[in-house]
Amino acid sequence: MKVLIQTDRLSKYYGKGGEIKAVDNLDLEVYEGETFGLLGPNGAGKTTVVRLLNCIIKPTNGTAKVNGHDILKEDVEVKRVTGLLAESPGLYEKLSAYEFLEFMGALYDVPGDILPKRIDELLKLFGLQKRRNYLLEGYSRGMKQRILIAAALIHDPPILFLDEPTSTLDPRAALMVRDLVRKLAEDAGKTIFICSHILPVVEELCDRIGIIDKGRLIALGSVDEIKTQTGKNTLEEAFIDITGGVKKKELLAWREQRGAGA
């Protein structure tokens, strides 16, 4: 299998004697075709993975390859190969869909001969084509979360990262979202990186997972080898194993906090 990912010990640390470590010596390694989730929970270093892995931020120590390129000296090779849906991401809303995917595919260098075509393509894909002259601003959460993923394919990356790409959506919005991740990985052979901590999402889209915390990675597997490994029915129980969970004394910390100050 084709590694398309691959990390070397990346790190990023905060603070004056970086005693805050983001991302800890992190060695990781995507195949390509597959759908890879990271797990973790709330400031685990998900997104600071995403970030570092799409030359958005800098790593403190260590590298990465990206389709072959090399991090820290191919960035811009590194962003022609991965589309990025960020967990806050921009939208013009004042645009319409097409002059929206228009926009941004000015920005990845598409040529003008293709880009129409390719974005009469991704509308079709996404459902938007009745819509494509409405502005972003009339459209539902739901809607806008799909033309961002379009917008994120409109150079035709073989990599596409997602960050938390259903946590603000409704159910019905959140089923649409998982339904399109699974075409692209079955029907257009993309490679995709999700982060989340929303627990049924990763265990029905992805192949393999990776669970972090504090950020060191510290479970990869499939669902049932890591279900397997912790001894746990479920991805839920095993998640908590792994992690250490919430101990009762810290759910009745603040009840004892209140009656001390009473």
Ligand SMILES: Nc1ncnc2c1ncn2[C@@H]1O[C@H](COP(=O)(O)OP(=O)(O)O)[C@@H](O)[C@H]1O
Given for the second form:
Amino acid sequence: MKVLIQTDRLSKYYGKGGEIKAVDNLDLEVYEGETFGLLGPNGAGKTTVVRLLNCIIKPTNGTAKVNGHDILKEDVEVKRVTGLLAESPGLYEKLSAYEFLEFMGALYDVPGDILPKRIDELLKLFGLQKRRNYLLEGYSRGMKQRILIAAALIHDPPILFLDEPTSTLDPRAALMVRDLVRKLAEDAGKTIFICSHILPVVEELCDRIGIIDKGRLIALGSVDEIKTQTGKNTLEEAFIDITGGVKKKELLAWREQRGAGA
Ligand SMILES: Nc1ncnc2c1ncn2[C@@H]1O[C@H](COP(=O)(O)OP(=O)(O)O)[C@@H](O)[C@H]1O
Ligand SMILES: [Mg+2]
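Would you mind generating the form predicted together with the named molecule now that we have the form predicted on its own?
Every chain and every other molecule in the complex is listed next, the one we just looked at coming first.
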């Protein structure tokens, strides 16, 4: 299997003395065509990993290769092969869906003779054809999320990063985004890197997952492998077990109470 993303002791420290270790000596490989999930509690370092791999910030130590390109030296090449749905992205509300995609296409140097066709395909795939000329300010949250994912694909990158793609969506919109991600992986053959703290999203979509906590990778494998590694029956139990023993009792107690009360 071809390795598309490979991190090499990737680290990002913040604070005066570098005491906040957002990402700490991360070694990780993502294979071509897989949907990889980076799972971890709030503040674990997921967004920082995504920013590093998209050359938005530079590492303190270590490096990574994305489709063979070094994030330290080849940021232009890296950006050409990655698309990113950021955690809290900006949207130009006064543009229509079509205009927004046109604008993003221009930013990514998509040639003018192929851009209209690309936009049409994306609007169709994302079920937004009918609304193509409406201003984004009138879009629902779920529709906005779809147009942002479409924008991330405007230069047809082989790798798509999705940072918390469903966290702000209602269940129905979240389901739609989930189906879309599946379609992108299966039909369009994209390699997808998803960050989430929501277990079902990762559990359903991902071929393999990595769990990080305090910037360090603490588990890696398929959902089944992680359950076996931790000796737990569900990913939720495994996650709680390995990301913090203190909270474990409280959380499970709460769940048992709820179960007993029902
Ligand atoms: N620009 C920054 N300056 C200082 N600390 C930061 C910065 N970005 C992230 N951090 C810290 O790094 C840690 C990891 O953050 P983040 O990558 O956003 O986690 P996650 O996405 O898993 O919730 C947190 O402790 C966060 O406060
Ligand atoms: Mg985050």
